[in-house]
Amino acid sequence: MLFRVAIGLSSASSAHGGNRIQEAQRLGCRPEQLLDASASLVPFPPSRPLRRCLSRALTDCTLRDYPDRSHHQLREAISHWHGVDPAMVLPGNGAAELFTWVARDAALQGVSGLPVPGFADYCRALRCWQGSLQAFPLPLSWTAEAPQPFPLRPAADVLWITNPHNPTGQLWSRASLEPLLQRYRLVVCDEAFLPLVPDGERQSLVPMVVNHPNLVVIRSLTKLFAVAGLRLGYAIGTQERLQRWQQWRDPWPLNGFAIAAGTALMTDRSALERWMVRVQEWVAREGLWMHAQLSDLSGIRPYPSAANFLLIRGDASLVRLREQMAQRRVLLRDCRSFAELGEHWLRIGLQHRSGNRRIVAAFRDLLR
């Protein structure tokens, strides 16, 4: 079913995650005292290669200098990662940023389809530009299968792909998002997530972008490194697009700390390898743990996810649980934020086994 939405925050569910800060002031604590479940970050501490780089930035001229403007090694590394041209790659101040300009491109298409419940921050940057937008409900009902076809052949102009989708969790597979790219004036597929799933990077849609000119791909390092704090991601797409974009930003969008460690992370390939595995290792031993402990709640439904979170469903409201669950300095992602979920459904972001055994004892004893 087809329908025009304002989709937007209320100021009931203004709640994008990893607000630990503002939690723990409000709530008396430390934030190293809370476990933060509500955003989707890897649980290890920083990579090696991330502190040295990190430290050495303090000791030579990264303070002192303006950025490089061009990020002429950051660029030089994601492509030579991905197997692309360098000048199909532009860095960004975190995904959000890119999720800016490609709006304004889109825009310029027409109307744009947004599968829901879905990323709030697609509609933010296409409210920036007047963007016009419909809703496309996505079937909130689905198997552990993955990849799985993409649902939805949207009646729009372009079309934003989620992939896993956030925040259900599902993988689409790229043979069922390909013949998408014949039908859309502009096809937007945010990857933030796909490098954390197992075996993800055979549905990226990555390889597409050299044939297709209507295809812009947005990655973000913040979820694989858990490097939020220093907004970092990039978008792959065709070098005419991607110069009108670098000619509508600020001029030093990235600082310097940014463009230096993301040039560590991915220059050096067999340490990136390595991460990659460590973390995508996690997600699939974490995340089928998780589901089945909580599958023996009563009260909730966990959802089946091919990403680092889990969403869940309640038989009743969740907001009260989410607060006593806060009380036990445990956050859980508030999911009133996406257009057609509810105070029904909470995401949970997968930790640690320590971490994941405190939220699953947490539940045992607040459904009792």
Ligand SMILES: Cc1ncc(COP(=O)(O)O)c(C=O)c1O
Given for the second form:
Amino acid sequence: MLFRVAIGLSSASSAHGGNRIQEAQRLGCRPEQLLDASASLVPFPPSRPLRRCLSRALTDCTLRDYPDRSHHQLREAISHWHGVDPAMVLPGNGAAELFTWVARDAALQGVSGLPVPGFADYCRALRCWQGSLQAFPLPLSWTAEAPQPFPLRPAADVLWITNPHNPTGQLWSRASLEPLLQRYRLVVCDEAFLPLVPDGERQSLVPMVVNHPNLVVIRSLTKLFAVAGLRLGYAIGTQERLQRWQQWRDPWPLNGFAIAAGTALMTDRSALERWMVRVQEWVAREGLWMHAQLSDLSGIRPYPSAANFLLIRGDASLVRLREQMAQRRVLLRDCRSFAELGEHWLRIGLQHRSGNRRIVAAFRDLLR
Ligand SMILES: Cc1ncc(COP(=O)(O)O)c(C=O)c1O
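Alternative state: the form predicted in complex with the named molecule, after the form predicted alone:
Full assembly next; the chain just shown is listed first.
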């Protein structure tokens, strides 16, 4: 008997952060006036290779021609970075598009076990295929230990893992995830934030894909390079699985600019390594600073996180505080759309120190 859980989401915008344009309209200001800490993207300006490649794309044939449907160069670049066969890589229109296809496989395998609170898009993807799912609550208290053991063994056919977890920011150890590959018909591991986590790559399941045909790892360039507008992610899985997805999808799911940008970003290995070091140093520095600052405020409590975002919990509902922050042009992530969380919780995406200071100063003012 399949058990179906409704993980309720009222609207697309409340289910996701990063609605700067809509919020600016609502608040009567320009989007640039808002500090958007509701989406968790690196706060750095676009890298030089990215800017160079996008401006070149305006003058070569990228705009005029249909994109390369085989994504040959992009797949080569990604596979080289991860040390896997190019046939095991499928670029997607953001990780979100790939969740849709992996959910189709998941729906055929049986019940999907979803740790909650968790990223809402997995439910959206499963609903596309009438997939059955069951929510498994994660304990809502955790330590700063990183990595830490994955605490659940859901009774399900398919396991969806987010590493590091969104919204808690916990980094799961590869040692605790590896045995789960024997246990489930399909394991989906979303590593969208992993390259931002200091020393996070050591916990990646990418090296396991080659020996585990029931594993799919999904990655995103959105967070690492702050390119949410390009829509660029990729899956690493068996050739047979990815070829099947390729037959299901639109003929040109990725636009030419995204393909060109992804190829430029993933091809230059030393630039990519330097970028990741810079990002991870920022996460380590600002994560500690923000946690310490927020710990000093009364009425809210920050939770430990290995990622570039952290959760806070209020002694009382934080709905009004979030709106007051928005009136001060600071957007925070409403957590009411995360099952198991609710109005006592907010998620904050780390910024540059100046932005983090602005967030703390606004809190200090409002929580006096
Ligand atoms: C855990 C997680 N995975 C994936 C995504 C989506 O990534 P993309 O922009 O590549 O679709 C998000 C976006 O918020 C996310 O939080």
